[in-house]
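In structure tokens, one chain follows: the form predicted alone.
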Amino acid sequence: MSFQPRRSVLYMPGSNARALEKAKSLDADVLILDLEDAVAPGQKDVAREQVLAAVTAGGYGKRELVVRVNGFDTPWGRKDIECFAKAPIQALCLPKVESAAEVLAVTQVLQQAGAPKDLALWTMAETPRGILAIDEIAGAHPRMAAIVLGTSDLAKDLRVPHTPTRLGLLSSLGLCVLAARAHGLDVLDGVHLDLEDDAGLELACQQGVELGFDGKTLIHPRQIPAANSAFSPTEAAIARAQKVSAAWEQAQSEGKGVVLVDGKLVEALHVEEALRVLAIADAMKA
């Protein structure tokens, strides 16, 4: 089982050349090079060319590279998509998606631009209409690979406060996790805005783990360690997974369909989860 870790997903402003260079040394699993919210209207064209030059030059190692383009209905969106259709990146991130039709429109542009089949799409769920349509969005096209929560915009539209429990957002977060799992996608939690609130960030990361997210989007490099720690399996979990895997392999060789490990029944579903934990551990070492 192979695994692409997406524990820490850091937004980097595409208009900041220094930040794009610094990103090469950061311990984030994923870099979202941003052409949208982090870039002023007058800097959109410059940022596009700057990000394209940066990813073409390379040097980002095993980090997954994602470019967040401008909305398809903006003056810059279509050109962003065409520009990065053949770029050496893993995915495009589409902001404020509210329907499957929007995803399909982008895939048509990518096809016309000659994009490779493995260029994935990530869609942001950050509006009430987008949340209500998240199931059809998640299953819109085979290029779909991840759902990204935009909790700041969503909280504003829902008129709910940002609180440690995120009570007003829980139904939206849960719907996105359900849609992701139903369609075999990853799902990434929204950002924590207070850079001075380390305890709050740790709490938000732990809540994200408990809700079923695969990782957390971040706004500053100092937030990377908290996300990497929260979304990584513990040493105890890895040891347990190794024990389950070994016991299952032995049981299979003896023609058994179930096995006991430390007095607990282990079936195929437990083995699948154990293999996932071990794949995450291997990816972390890499």
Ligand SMILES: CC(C)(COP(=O)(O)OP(=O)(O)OC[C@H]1O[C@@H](n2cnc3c(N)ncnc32)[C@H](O)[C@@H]1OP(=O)(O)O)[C@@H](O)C(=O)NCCC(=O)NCCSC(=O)C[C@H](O)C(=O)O
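Residue numbers count along the first chain shown, from 1. Note that the rigid core is defined as the largest set of C-alphas that superpose within 1.5 Å between two forms. Fair warning: this is a prediction, and the values are worked out from it, not measured in the lab. What changes on going to the form predicted in complex with this ligand:
- I219 shows a C-alpha shift below 2 Å between the two forms [criterion: core-superposed Cα displacement of 2 Å].
- Core-superposed comparison between the two forms: the C-alpha position of A251 differs by no less than 2 Å.
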Contents of the next structure:
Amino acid sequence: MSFQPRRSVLYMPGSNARALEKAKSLDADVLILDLEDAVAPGQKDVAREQVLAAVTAGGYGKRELVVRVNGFDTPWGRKDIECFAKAPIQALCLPKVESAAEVLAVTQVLQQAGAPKDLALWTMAETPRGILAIDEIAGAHPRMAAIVLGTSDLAKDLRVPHTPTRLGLLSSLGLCVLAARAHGLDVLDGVHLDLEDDAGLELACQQGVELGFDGKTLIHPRQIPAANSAFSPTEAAIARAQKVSAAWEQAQSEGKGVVLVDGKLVEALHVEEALRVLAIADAMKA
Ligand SMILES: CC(C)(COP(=O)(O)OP(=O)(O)OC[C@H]1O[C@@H](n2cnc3c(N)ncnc32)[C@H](O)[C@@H]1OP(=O)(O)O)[C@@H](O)C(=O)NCCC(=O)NCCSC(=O)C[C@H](O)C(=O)O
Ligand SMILES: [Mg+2]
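Starting from the form predicted alone, produce the coordinates for the form predicted in complex with this ligand.
Once more the chain from above appears, this time first in line as the rest of the complex follows.
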């Protein structure tokens, strides 16, 4: 089972040349080079050129590079998509997506621009309509690889406060995890805006793990360690996964379909979970 680590997904404004350079030395699993909301309208063309130059020059190691383009309905969206269709990146991230039709429109532009088949699409879930349509969006096209929560925009549109429990967002968070799993996609939690609030960041990371997210989007390098730690399997989880895998092999050789490991029932589904933990642990080592 191969595993693509997406524990820590760091945004940076494509207009910030220093951040684009700094990112090369940071241990975020994924980088989102932003052309959308972190870039002022007057900086859009500069940001696009700067990001294209940066990814073309390389130096980012083997982690995933994702470019968040402007919305298709903006003056910059189509040009962004055409500009990065054949760039050395792994995915385009589409903001404020509200229908499968929007995803398909982008795939049409990518096809016309000669984009390679393995250029993936990530979509932001960050408006009420986008949340209500998340099932059709997740299943819109084979290029779909991940859903990213945009909890800043979503909290604004829902008129809910940013609180430690994220109570006003929980139904949206849960729906996106359901849609991602139903369509075999990864799903990434939203950002934590208070850079000084380390305890709140840790709580939000733990909540994201318990809600089923694969990782967390971040806005500052200081947030990377908390996300990498929270979304990596613990030593205890790895040890149990190894025990489950070994016990299952033994049980299978004896023609058994269930086995007890440390007093807990293990069936095929638990072995699937254990193999995923071991795949994640191997990827972390690599
Ligand atoms: C918030 C910031 C503007 C703060 O930047 P700065 O003042 O430079 O911070 P520091 O001095 O503490 O920086 C320390 C060093 O780290 C580098 N740095 C800072 N931020 C980043 C980053 N994001 N990526 C890479 N490197 C970064 C600085 O250059 C310093 O390094 P050095 O020069 O060597 O000293 C800034 O953090 C920032 O711009 N963050 C990202 C903001 C962003 O991208 N927002 C859009 C995504 S959030 C969003 O909207 C999600 C979604 O759409 C939603 O709706 O929720
Ligand atoms: Mg947003």
